[in-house]
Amino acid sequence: MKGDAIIVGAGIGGLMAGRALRADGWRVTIYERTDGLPRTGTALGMWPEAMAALDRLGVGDAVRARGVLQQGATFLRPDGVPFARVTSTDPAYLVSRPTLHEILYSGALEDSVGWDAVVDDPTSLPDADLVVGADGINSRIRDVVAGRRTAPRPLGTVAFRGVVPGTVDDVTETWGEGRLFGITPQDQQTINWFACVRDDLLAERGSTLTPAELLTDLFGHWHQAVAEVVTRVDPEQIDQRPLYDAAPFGSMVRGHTVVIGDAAHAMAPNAGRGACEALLDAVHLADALRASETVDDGLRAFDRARRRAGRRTVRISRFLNRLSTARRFTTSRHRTMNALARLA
């Protein structure tokens, strides 16, 4: 099955879907509200399933060449003592968001993306055989698919993200009362860092502190690796934003319209699966359409394959967000995470 496809959103899911559909002979047009590929961004984890999806489109080796191999993560207390370790027999890769965007775009979609193209009214889109909503957590295409106005759910936590110069070999997350601080490699010269803090803990600090002052207040007295990263953070490059996920809304499909990635199942970042799920959505969508005689049949097959998987990952990510930022029973949560790590 092939024809004319419109994709709204040139994020990771939209670019992957565009690349996959074009490889199958679809004529693809992508509408993107920004003016170009992202120039900054933090590291994304590419789990083995995501690497397999990238390999199927011939770009897995490019990610391996420009990413950083990782095979586990260590979870620490604020004093630096480990309480859990996750290891994987299959390699995963960390790659910066701008690098992944560039890899997915280059050599396939240069003539397909319309930049500065805002789609506030999905009914204004041209006729097409297929419309793919890859327009993120505030998706307007999701409203069309759901048949009603939808809104993300607040998680009650705030994320801080950024990068600093330097190198680290391991992925670590340090969990304290109501907050966590993560450190990962991004490339051979850059460290990726992220923090997650409960709303109520931030409220206790008041509204007068800058993001950099908050980081120092919350994490500057933690173990040496965290404290050193905090001292090197550029105050002008801190990305601070409240966290949300997607409430379930039924099928990912309505008519010839489908939503993928964050538009379908935006999730807390704590499981490190958001980008992976978008890549898997895109490949499964192309596979289902290729194997079907009609778009309707293909979209129904895609929905059966991906709806439950997406919702399950949303639930897991929400649970980990709450577990990692709990303010009470921290010893119990360390035991819980250690038990989960042994199952991973």
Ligand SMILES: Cc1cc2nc3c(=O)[nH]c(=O)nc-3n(C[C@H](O)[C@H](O)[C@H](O)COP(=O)(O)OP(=O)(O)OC[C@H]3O[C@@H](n4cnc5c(N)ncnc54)[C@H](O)[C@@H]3O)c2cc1C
Given for the second form:
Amino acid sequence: MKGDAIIVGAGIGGLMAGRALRADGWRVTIYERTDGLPRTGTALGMWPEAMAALDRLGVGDAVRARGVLQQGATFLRPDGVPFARVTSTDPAYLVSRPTLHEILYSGALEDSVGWDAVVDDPTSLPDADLVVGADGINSRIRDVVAGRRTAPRPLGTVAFRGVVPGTVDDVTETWGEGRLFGITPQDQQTINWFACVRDDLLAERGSTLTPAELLTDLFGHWHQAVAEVVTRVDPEQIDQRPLYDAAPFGSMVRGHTVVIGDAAHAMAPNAGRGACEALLDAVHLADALRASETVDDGLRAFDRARRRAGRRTVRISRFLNRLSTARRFTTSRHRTMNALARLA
Ligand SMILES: Cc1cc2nc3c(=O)[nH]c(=O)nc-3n(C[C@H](O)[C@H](O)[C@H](O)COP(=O)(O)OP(=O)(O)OC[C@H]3O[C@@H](n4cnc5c(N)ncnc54)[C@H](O)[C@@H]3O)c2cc1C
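Mind giving me the form predicted in complex with this ligand, seeing as the form predicted on its own was just shown?
Zooming out: every chain and molecule, the one shown earlier first.
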């Protein structure tokens, strides 16, 4: 099955779907509201399934070449004592968001993406055999698929993230009361950091502190590796955002319209899976359409293959968001995480 495909959103899911569908002979047009590829961004973990999906489209080696191998992650208390370690048998890679976008775009989609093209009204889109909503957590296309307004759910936590110059070898997450601080390599010269803090803890700090002052107040007295990163954070480059995930809404498909990635199953960042799931959706979508006689059959097969998996990852990510930022029972929380890490 092939024809004309419209994709809304040139994020990770949209670019990957564009690449996969073009490789199968679809004529692809992508509408993207921004004016070009992202110029800044932090690191994304590409798990083995995501690496396999990237390999299927011939770009896995580019990610390996420009990313950093991730062997696992160590979980620490604020005093620096480890309480759990997750190791992956198959290699995962950390790659910066701008690099991943560029790899997915280059050599395949230069004549397919319309930049500065906001889709405010999905009914105004030209006729096409297939419409793919890859327009992220506040998706307009999801409203079309669900048949109603679908707002994301607040998680009650706020993310802070950024990069500082330097190198680290390992991925660490330090969990304290109501908050966590993560440090990962991003490339050969850059350290990626992120923090996740409960709303109620931030409210207790009042509204007068700047993001940099908040980070110092919340994490500046933690173990040396965290404190060092906090002192080097550039106040102008802190990305601070409240976190949301997607409420379930039924099928990912209506007629010839389908949603993928965050548009379908935006999740808390705590499992580091959102971008990976977007990549998997894109590859499964192309596979399902290739194997079917009609778009309707292909989209139904895609929904069967991906709806449950996406929703399950939303639930796991929500659980980890709560667990990692719990304010009470932190000792038993560390034991729970240790047990989960041994199962992983
Ligand atoms: C703090 C944080 C840390 C994270 N860390 C990780 C990680 O380590 N690993 C991981 O796998 N995931 C991670 N994620 C999740 C990951 O960023 C997302 O899951 C991923 O970006 C989803 O890709 P997407 O293509 O579905 O959506 P997006 O990347 O959001 O792309 C959507 C695109 O659609 C465009 N768009 C939106 N609306 C319109 C419109 N109306 N018209 C035209 N264009 C439109 C947007 O401009 C954007 O380019 C993290 C997320 C956060 C918030």
